[in-house]
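One chain comes next, on its own, written as structure tokens: the form predicted alone.
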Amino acid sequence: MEGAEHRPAPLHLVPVTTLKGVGPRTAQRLAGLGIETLQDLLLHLPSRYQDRTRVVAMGGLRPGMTVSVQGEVLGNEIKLGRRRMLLVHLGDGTGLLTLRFFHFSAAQREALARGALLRCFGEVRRGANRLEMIHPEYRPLERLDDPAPESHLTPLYRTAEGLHQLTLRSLMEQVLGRLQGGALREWLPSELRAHLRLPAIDDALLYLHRPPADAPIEQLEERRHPAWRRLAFEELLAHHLSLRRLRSAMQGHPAPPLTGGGTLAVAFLGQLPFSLTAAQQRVWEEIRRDLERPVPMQRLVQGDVGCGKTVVAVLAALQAVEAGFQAALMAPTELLAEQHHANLERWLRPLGLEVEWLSGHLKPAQRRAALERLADGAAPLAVGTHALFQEQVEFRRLGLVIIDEQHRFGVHQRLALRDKGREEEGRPHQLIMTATPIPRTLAMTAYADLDLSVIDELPPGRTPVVTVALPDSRRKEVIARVGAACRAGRQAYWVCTLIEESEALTAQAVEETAALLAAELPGVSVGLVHGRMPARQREPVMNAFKAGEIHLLVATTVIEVGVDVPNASLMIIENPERLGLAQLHQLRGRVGRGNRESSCVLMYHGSLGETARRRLAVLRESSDGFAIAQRDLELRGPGELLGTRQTGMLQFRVADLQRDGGLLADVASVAAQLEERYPGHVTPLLERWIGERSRYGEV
């Protein structure tokens, strides 16, 4: 208890203002970094590392050359030209430079008198006559001979405007101290730290703050330093653990066991014209059994292009229907939601099943009318966009949220629909949707709380889409491919992809581009689709190229998922380079789809980099989604994947899923670990690593 009582205070309840030098002005700069405790300083690592641990003599300098140099100054002048400057000449016995300043006073000019001692940094470069340093750091020295400049590597760190590198190394050194002094906690216990070889957490702050002289500069700058290591993992492991609570806080909620006797799902694959597949039937066990329980189901299903997931959701639909409750499908764009609503009204509406539609974009009327049918319980089924879950919205007995596309959700979006339960009756379970195959690495760590099923079959009959690369300077050629099959009786996509990021931008260019292809090819009906066009103009659209009354559509990746028109075979792709490999296989997965030979072209710009050569490659030569996925994580990591500038889940400070994928198993592992052994440390590391962020799974 005596040890207890003299613990220093833990450094995440330490606010910056206790360090010296830091008022409000300095305060509120910090803030900006994400820095309030003296825990966030030290989280806020170096980005590079300078090395003044050695003194490089005058002789040897050459232009590029970032050093320390020392010498004594042979003298200074005050050169007049376009700008006032100071020049102070020094030398060291083996050579000279000149240090070159725009802003001085007249005390900086005597302390640079001739026969001073100084030992500067900075940067090398040609001046006029000899080389240079421009405003290099510079101290002065009492003699030549005095100790090495510095015992480590110098960290650099993101700034913020009015804080200066100087001025937050000043404060690390205030912190490293109390750090040294055992102020932060370590978490990990010393027998997973072994098992995995990990250092200490103070120990690996401690160098990457202050590296010794001999440090792998290199590595530590690309981040796979074991101290760098330690760092990520136990980030990766934070985040894995909040998503474990967040799925034991749902399991800790009942859920309505949704159970009937089936007729609503023999009636409806009893009109299908295809039989489900085996990976189909293994999943759609699943759901059944999770649907059951009087717990919220909380299941992933992954699958291909095409594989047949929605055939399994609506299978998930009635049954919910079949127990008396309600079920809603939400979709992430509005042609996504129209597609799903198509399909739903045409396998249910023979049952007796009516899908009520709802969008930010119905009349005030027909808004009502949709809000009365899904409150009183009149509409068994409900697809929309993220309308569904506004706060207005409610529901008579909600059992089943589907929701398609999980990746271009918020988490917070994705759990709002949760509580449009009713609370006596308890949490509707949750089936989501992705056509985006996730490599397991990735899974584990960006939907631990989830189960995950896996449609991993295509159903019979589906042709592989022979898939070619062209510069754009065939396009004559490529339209004329295009006229050709046209006229033959077969249907083709032209995509344009984003431009800047601007939808007005991509809305102009692919307007361009549909009068250019119309005026281009005679005799073949052009049709137009993106993402501004509002629901009214874009639906006569698709319902006429469906029905084969357009043969070309010129769209933006609006059609990438939930488009099916079987008699589309070709595929023109424009500046694929632009889009992630698992985007472009999904709008390649809009042909393929009936019994032709399918094509899919894609036109790129100029001349191709090695990389985008090696990801357009990997396109050409697979047809295996998950294998595609795979390469772009390799290649573009986890952020593209999964869409993580909307989830806010996989803002990592330290860890990246790319470099760092091979902790992921050790993560999980610890992570059970720790919740059954060491229960009181879970807590600690998600405020450390996750603060406010993880109050989104408090239920």
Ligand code: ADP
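What you see is a predicted model, and the numbers here were worked out from it, not measured in a lab. The term rigid core refers to the most C-alpha atoms you can superpose between the two forms while keeping them within 1.5 Å. Numbering follows the first chain given and starts at 1. What changes on going to the form predicted in complex with ligand ADP:
After superposing the rigid core, the Cα of residue 69 is displaced by 2 Å or more between these two forms.
With a cut-off of 2 Å and the rigid core superposed, residue 103 has a Cα displacement that reaches or exceeds the cut-off between these two forms.
Once both forms are overlaid on the rigid core, the distance between the two CA positions of residue 672 between these two forms is under 2 angstroms.
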Contents of the next structure:
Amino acid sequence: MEGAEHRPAPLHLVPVTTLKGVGPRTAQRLAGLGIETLQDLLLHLPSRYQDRTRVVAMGGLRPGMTVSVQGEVLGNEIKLGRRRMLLVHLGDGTGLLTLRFFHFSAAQREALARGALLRCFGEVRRGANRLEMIHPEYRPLERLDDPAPESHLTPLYRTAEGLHQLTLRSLMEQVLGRLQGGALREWLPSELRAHLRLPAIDDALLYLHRPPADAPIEQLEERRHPAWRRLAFEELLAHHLSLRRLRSAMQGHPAPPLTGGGTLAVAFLGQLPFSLTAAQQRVWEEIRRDLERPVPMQRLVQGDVGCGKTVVAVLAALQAVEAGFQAALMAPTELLAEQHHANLERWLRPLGLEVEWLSGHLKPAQRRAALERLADGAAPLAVGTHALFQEQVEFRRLGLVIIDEQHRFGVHQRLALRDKGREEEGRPHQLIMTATPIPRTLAMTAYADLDLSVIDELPPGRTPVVTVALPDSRRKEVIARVGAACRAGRQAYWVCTLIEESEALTAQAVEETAALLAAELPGVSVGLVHGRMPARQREPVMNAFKAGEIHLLVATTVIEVGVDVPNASLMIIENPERLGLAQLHQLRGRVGRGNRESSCVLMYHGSLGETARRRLAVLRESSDGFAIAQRDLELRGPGELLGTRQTGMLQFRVADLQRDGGLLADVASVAAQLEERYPGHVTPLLERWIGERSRYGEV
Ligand code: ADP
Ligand code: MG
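I have the form predicted alone already, so could you send the form predicted in complex with ligand ADP?
And the full complex, kicking off with our chain again.
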């Protein structure tokens, strides 16, 4: 073993300012790229490569190649077309190539005179008469047998304003020179690496920054090379470890055991017009066991749209209330929160329980009163939007937090909840529900801090929704069909989607659509809801739709979650190609809730591309949310599936869940082994890959 004093300083502790050529300005620009230490610099990996290791004979050039060539200038000319330009004709005995310059000086022209020997690097294009390069890099040669240009593939890095590619490359060369001798610490012990056939970290980095001349350039650029896999694995491992740390930190806190005889649950179930499905029953058991323990539950309930998650959530809430604690149910949209509030009041009033309502739109006096009832414990249950978790909100004894449709929330909001419990009573239990089924591997990455329950059964009597895709050139026909259905006593949704994130524009679009449909469908009563409407306008519309007084509800995607009107059996979705499959499936889940045959028309605009066609076909052919999500993952990637707000936590530097998904199975087991046998490696790994964000782990 080497003496500690001979060990080079670990690169994650050495600032880049120690490198030659890094003054304050460069340091600032590097910081803009997230590079502060030598380790950061090493993890700034090439985005592409160039092959300057070989000189290609001109006879073998093809358009599109980016290569080095060399030869003798046979002559040059100035051409006056729309733009003045310099053409330099170069030959190497096997072929000819023209270099074309739009910007040049007299001195340059001089240097590129007949007889000069040049080596050029650039992309070969088809010119008017022969192949050419536009503004290639070039340098004069003394002799044509000068040694080969480069001994390694040339990396190309993402740069920043004022930071030259060559500067980055030369800094990288300096650091690579210091890689030897374990300066970059290896946190994946070789026994774990050997099993996974992954190279050591310094070998991997050296290879990626300075690939040998014969390296498979395509495999490198697609990031499928083992050196890339090594880094992707380590990054996924770090993410997984951070979630596990989050989890165990949470488990280190006490939580109130929520026990009781179940009297409220029995009373609640007794008044429902149905009995629980076996899946609901099983998941409820899993939740109840968690709630009775003195550590905070952290459970994610997944279940396809319409499987009946709300009832399970209510059972959990009642368990908290019976044990003398409060429960809060948070929904991502006002509309969904309102629906939950209405349902809970209907169900729980008869049991003598008041349900408090909290949204961002309460009048000050109402809000004050609501806050008071939560703070003094007069309100055992609260339903609301994220307004529930603002700082001013205090609970007297919060025992359970339920988050519905959590894919609409960010991880930060999820984490903010744990602070709402009272210190002396421990943390509240957390129940998280989502109808966006996340394929298993992805769930393991995104939700490694949660236990998972799945409601994998729909209540009996549901009829699958018949889905068709039609071009909007057949709009008239579709409108006629909606009219006929409404006149026959059915109810329908007309959903407008808009690309713009602007709620104002979306609101305007639905208003126009509603007006048009009302004009074209005399005798059909048309209602309208969108996210910008205040609750006092929205509520009467929703109630009238539920009561069957409104036949056709024109809406934005706000109805994606939470609307439950069993008599509605037809849905038209305009421009479905703008939405993800999982979201379309959610929307479609608003129909098919009664026992009537239901249908959904995906009315797309113009002609569909191949991917769009395939995606809509998935919806036509499947009614299984899990299968649809899996296909969505394959077709569009995890970011789309989890929703933009959720992706922050899945923003990887190297890893790509689609490409590297195969690594995830090992990630979980290596994480466990590392924690057990090399606990000291965990924090440095988090710091290397997650940096500041690893603080989430310090609960
Ligand atoms: P989701 O899981 O999509 O949130 P909901 O909780 O909104 O589903 O339930 C959808 C509909 O199914 C509601 O009308 C609910 O009352 C009803 N429902 C829930 N469980 C059952 C059941 N076991 N049998 C029949 N209907 C049920
Ligand atoms: Mg729901």
